[in-house]
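Only one chain is given next, in structure tokens, and it is the form predicted alone.
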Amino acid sequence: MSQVRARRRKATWSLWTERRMPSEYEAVTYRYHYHFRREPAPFELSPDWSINQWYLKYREGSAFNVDDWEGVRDPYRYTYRHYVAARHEREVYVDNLIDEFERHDHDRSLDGAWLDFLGRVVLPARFPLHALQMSAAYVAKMAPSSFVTNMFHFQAGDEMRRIQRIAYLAKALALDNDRADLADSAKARATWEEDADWQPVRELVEKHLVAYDWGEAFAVRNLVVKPILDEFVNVEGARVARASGDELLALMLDDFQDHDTRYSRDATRAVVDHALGKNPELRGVLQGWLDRWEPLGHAAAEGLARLFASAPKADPAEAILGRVGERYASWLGDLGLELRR
């Protein structure tokens, strides 16, 4: 007599829960923080060890916190193989620019004033960068939920493709030009520690290093100092490049700006919404921490609105920083928040 095996259904795992198969995209990002409000303490050490307490201040004892963080989803829903490759495809496109470039000469065309600019404002820009990626990898440690988590490591990536970029940009234009000054990293650095105009940028980018709020790190990286970074470094920057002459520097920041900056934007605009479609009173948390930093933030684009209306054929300081202005505002609007100045 045959007998007759039930079939099975199909299961994932345990934390899975609902009646479909996850997507790639889920099944290597879902609950992966088991540790996010574990009892007694995050990890399997004492509660009273240092990294618990800290966790169980800065995490779970941040007011930017919702019942559930599970539901957040990257808009692009990379895994680390898709971010991988959409930014192999970006990469190639800036070597494929760089290679038509030099094959014209172009760095040995550029005036000395737009070279004395690079040097005194482009180039120190790696060091704000830096700190851009210092801050994505901080909220991506203590983000509650993976899905956070892996958007900011993919926002610190970005930020090292951009600071490669223009390291590589000090060493060809030093080569080129005969120029040993520009790819003199303690020339730059002393530029960002002594330069007058970087000071209110600095001040900035060094006390946002030191919100350790996991919701505060969140709120001043990428609702103040990222975006107003970006909209000088790159947009206001592709502006006096191409103004100069300098259609190669002017086409890597358009694309930084076109992809990284826009998934940044993206994946702010996708905490936001879910934090506050769960409970709406926390867009007043997130408009106090915006109104502490904004005084800093507003000093330093004022700084960065000198340092860029110094280049040849630049715009005013007011004007620029007029720019900078209206479309941070827009943005912050477009998130519900608003700049109370």
Given for the second form:
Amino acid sequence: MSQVRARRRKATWSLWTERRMPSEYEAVTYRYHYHFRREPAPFELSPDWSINQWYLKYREGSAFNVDDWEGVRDPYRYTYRHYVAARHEREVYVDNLIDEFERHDHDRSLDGAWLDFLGRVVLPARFPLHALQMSAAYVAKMAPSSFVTNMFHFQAGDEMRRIQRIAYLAKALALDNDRADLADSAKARATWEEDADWQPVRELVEKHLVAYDWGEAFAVRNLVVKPILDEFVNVEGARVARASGDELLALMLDDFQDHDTRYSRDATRAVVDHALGKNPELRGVLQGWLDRWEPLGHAAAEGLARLFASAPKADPAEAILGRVGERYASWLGDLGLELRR
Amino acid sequence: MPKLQRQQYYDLTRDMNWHFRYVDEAEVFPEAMSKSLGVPAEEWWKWDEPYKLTFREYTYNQVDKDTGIYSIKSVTNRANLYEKLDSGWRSAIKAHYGAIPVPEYLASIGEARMARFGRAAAWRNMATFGALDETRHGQAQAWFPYSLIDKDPQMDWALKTLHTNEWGAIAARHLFDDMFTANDAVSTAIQLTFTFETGFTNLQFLGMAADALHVGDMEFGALISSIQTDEARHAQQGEPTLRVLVANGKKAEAQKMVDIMFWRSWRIFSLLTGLSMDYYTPLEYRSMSFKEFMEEWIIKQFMDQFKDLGMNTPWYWESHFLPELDWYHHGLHLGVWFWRPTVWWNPDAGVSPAERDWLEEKYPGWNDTFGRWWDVITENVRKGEANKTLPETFPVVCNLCQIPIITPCGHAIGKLERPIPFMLEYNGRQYNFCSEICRWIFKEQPERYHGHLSIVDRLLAGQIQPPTVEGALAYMGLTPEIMGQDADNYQWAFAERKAAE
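The form predicted in complex with the partner chain is what I want next, because the block you gave corresponds to the form predicted alone; please supply it.
And the full complex, kicking off with our chain again.
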């Protein structure tokens, strides 16, 4: 039957079932995960092989499931080449920014208290941001459709982009200001592992890595950990950077927020909207995970608020926490979810 | 440009290793996903990639590469180049497109598993690039054949193959799922990136790219050479993983991983690359024989690199692997051509008189062994009895590699002592194998394989109805316009001279 139809329409995959022709994006994304809900097991090995069982339990067995995941669409319709071209533009922009600021010897214009803050807060943020790269990879590998997987491969790339620009600044600032401590990996790790205000963040981040149900992994990463970290690192980070005259960092963080964070949020919405459109009862499943993770998320946000309040000329922690909480709750509300304490 | 060079700040892009406090490290890196073999966390932190790269460099490089391949594609499309290609070559690229794009895309899952469960941030970064690379390879290698479906319906199988139970699809899934889609991070680094990508994809990609350029298939040649530049980078995750294992007394475990996957890769590449190089590629454009490619790329270059790392050649190297270079893929070719309705491309017999001369030159003795069977086939075709060259029964399939067992062929030409399959009783069930090595692999890790049913097991279990050739073709998803036919419509059989005389 499909053959007859395929011949009349000419030139498209016989697996494609819609009447209209697929776009390039769809033709190279549609139904690449042959293993989802495959019988008797996802992979062509013994059905009881541990990794078959892992997928049966955490993917096929997840409460966050609908009859068809192939209908999810990346709002940006990114194929690999379009994603890479889009990020290449951003990287050229950031290169130009750095170039321009370096020409004016920007790094040496920053004061010591601001550098101390960077050393305690912004530079060690590499650790939790790397954990977001890890969890993006996990969701990518567990997702039931390539339309979802690819959006998480790209988010993993975006985390790498942000971390590596922060790494660049760490080294440049260390060299220009004779502050070797800023580029000292052992010191950054010690701050991450021992600083009291980082610990609730670390607890959230470590625990989110072991949320193995694919739906919960998606929810805790994209509805809890990433939005909270982005609000602080990108938005509050840019704010305190401007207050201390670090316009270079502020502009870089703006770029991550305007492009990478926006991408992540739009991707999140695409998955949530698709799932709830298919089965409105899944709202309860997502809300349940949000509620379960809220205490850890809140404690992490309090820690981050204290950390960002330690910047020169920063607002008090309560004020930072309050406005971050408002923006976060409002974004969740747009998704049809609630931040419940 | 920013003033700092990559090497000045690179270490800070990959120093995000820490000790877990709020969850157990073993829970973050469970053995099923990570398989770190008891090597302590901080030992893994020493993981040091030989090929260093930042995200910004990645985007600069990859945009250029993609511009290159997609612009060639638009030129060749306008020139209607595909119609001008030799039919055997078209079979070679259709076999490739059916077997490779979706598995390459699925390799992004294996890469993502390493990007999550690899034990060092440096490794996880490289694997993140790897996941992006494999997304590129899956998409580009699907998009190119996609544009050719209206010219050739078999191109549809670039997406469809892995969704079917076609026997080659089962073999491909069994191999690739074992190697990366359903493999742990450490084994994936050793088996996918080190053994397979460093060794065998060189063979398929560089070898086929060289042939493509000779044939005039600029599109395929440019595509796969561009892909190979990514592979050459992300394949380098294997070496540092191997170094950590060896430094921590796990050389034997690493060696076994290599021994297993080298053999499995050899099996599938004999099928895919062996047939393409020695039978499908037009004679005048062949740069080397499959055996010569194996000798150059695998036996010499790959194994030199392997030995430099303190590893040994697989234990079966002299006894089982080298002797197969002379015959195994010739036997498979005979089988695939005979069972041609069961594949998604048109097998090219590749045995015209001139081609037989070439085969005899590259594989002395070919005429007296394989040539005699082809004589019978040629006679039947000449008598107008091509129906006698089509299958009425099923071959027995190996319970490990899932490729038909051709031990009778090996025995008939004096390469194997006995014609019967290698057998094993395990948990009250009998398993059949094509070789002692496939049986060894099964025995080493039965937990991965024991409950799997080969296509023949499924037939015997009543899952294929009716249990006839027609029923099996339907089970395999093959429709009349896809089923393979002789690529040249038997013209080779009527060529002037019979070379065996």
